[in-house]
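Here's a solo chain for you in structure tokens, the form predicted on its own.
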Amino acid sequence: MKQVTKHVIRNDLKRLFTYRLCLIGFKRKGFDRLYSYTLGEEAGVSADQVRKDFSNYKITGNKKGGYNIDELLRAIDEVIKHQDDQYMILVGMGNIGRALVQYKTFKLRKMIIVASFDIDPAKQSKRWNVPVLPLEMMDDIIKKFHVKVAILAVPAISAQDVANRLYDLGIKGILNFAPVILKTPEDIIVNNINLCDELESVIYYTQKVI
């Protein structure tokens, strides 16, 4: 039976990505070591939070000497298991979909959108950074590249049907930009990104501090 997924992306995992971004920035500035309080200040959290997050993933450092940045980056990459290219597909070539296929940082971080899909033949005939194919070809592409993750950027009215189809084809994780809560089996990971909700949250807190 379909249900709202119980899998939640842990906050400490999200912070690992933030730490990695900060560490790359420090490395570019010529640093080779740093302390938890330095990393915490850059990431906007306490030193205790940094140490706790690292401890959750069995990442250790030297209390006196701090953390070696290269070793820390390797440890984070080992947690994420992201040394190899990760192949993905995108469904929906509207405004969000077109922006995502042109986002160059995906490739820099070894996340490769191998194909996108749309029901509109006019979009299929245009040249983008990735091929735009009819939905009927999803099965072939997923099998060819062993894809396990999909980005969903379709209208709300069709999002659930597309999510059902993706699951049936073996997709195990969905980044969902459609403004709807997907109902999926327990073994599928869904991360919902609602841009309006995110912006309204910023507006709400901005009004609170004025």
The other form holds:
There are 2 protein chains.
Amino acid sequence: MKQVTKHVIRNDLKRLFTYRLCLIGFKRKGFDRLYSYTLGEEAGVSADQVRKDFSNYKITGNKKGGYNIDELLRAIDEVIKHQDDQYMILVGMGNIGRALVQYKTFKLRKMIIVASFDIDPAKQSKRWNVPVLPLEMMDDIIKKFHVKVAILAVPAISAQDVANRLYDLGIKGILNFAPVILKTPEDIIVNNINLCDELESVIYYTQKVI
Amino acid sequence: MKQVTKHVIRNDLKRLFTYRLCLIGFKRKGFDRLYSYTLGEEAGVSADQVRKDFSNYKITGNKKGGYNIDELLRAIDEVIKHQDDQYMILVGMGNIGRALVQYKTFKLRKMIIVASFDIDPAKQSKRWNVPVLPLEMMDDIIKKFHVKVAILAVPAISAQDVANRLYDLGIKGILNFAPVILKTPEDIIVNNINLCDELESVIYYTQKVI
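Cool, the form predicted on its own is there; where's the form predicted together with a further copy of the same chain?
And the full complex, kicking off with our chain again.
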């Protein structure tokens, strides 16, 4: 039997994205080189953590005078960035779903939502940036575009059913906006964004800590 | 001089939200009691981690036969949940901003967006769930409703300026959707949601790991 482990988005991978964002910021400000402690301070971690993360992902380039920012960005892109257009689908054309199909930055980063799906025929007839199709057509679209990634923006109550269906159709990664913990097999990655929890944790700090 | 430390959303607080979500799920399924390892498995962490997190937040109630789910939920709510309506503002009525002012779950969780702000007069004249006002009116609204929390959904290029302004007006917590690392003083918490990075990290796993 194939041995699989449950996949979770690792924190060091998340930090790699943060580093990239910081580096782009430094570049815009006109810098060419920087030290790990400068990058760490900007990203909110220690210089040790920066070096450890880079070492884990085999990102080199620390010389006297620090890292060359362009080289670092290329090395990080090498690790995290898909080179070609990535096709994905979205399920659930509520407020969040509609915002996401219109979110231009996805396309700039070569992430293309090829179709969205909703059970509501009224939504299917409306014009958005992408076609809105009935769920019965998911199979066809997933096969046609070799889709591996889906954005799930359906109500909590139907999220598990849709996730099961996506898995059966070969989806390997889900960005889940429904406020539920999905039960999924171990050869699929689920990344949860719970908007209420994110907002409530900000409130927590403003009330109890700051 | 007052000693302040930079605040970041702690992972154990994030897990507390996850535990709550899992517990609500178990309750819906008809369970009354559960063990820390059951909760850990559902939340994707070890039983030790569950007990350690509970201990950190002084959440007790582990007896022979496990925890009572209702008691646990009450204890977690005691830690993380504001009891009264929390008023907040939103800045930037693009796709994401518009979705968030219409996101009903915020209100169910007593998080009320009292007003949103946008520099575009065309957006100010449109009708949404909340009034859309010019940025000049932020000060009045923040004072009137004693607002401490803001959602930032403006383009990357203006995010830092708006964040500075929010801080000057007394905002203590920001949920930031703009894809930039904000430079902020230490007595404010910023929680970043970078939608592209979240989606890209899912792609990373489907391409390289699974």
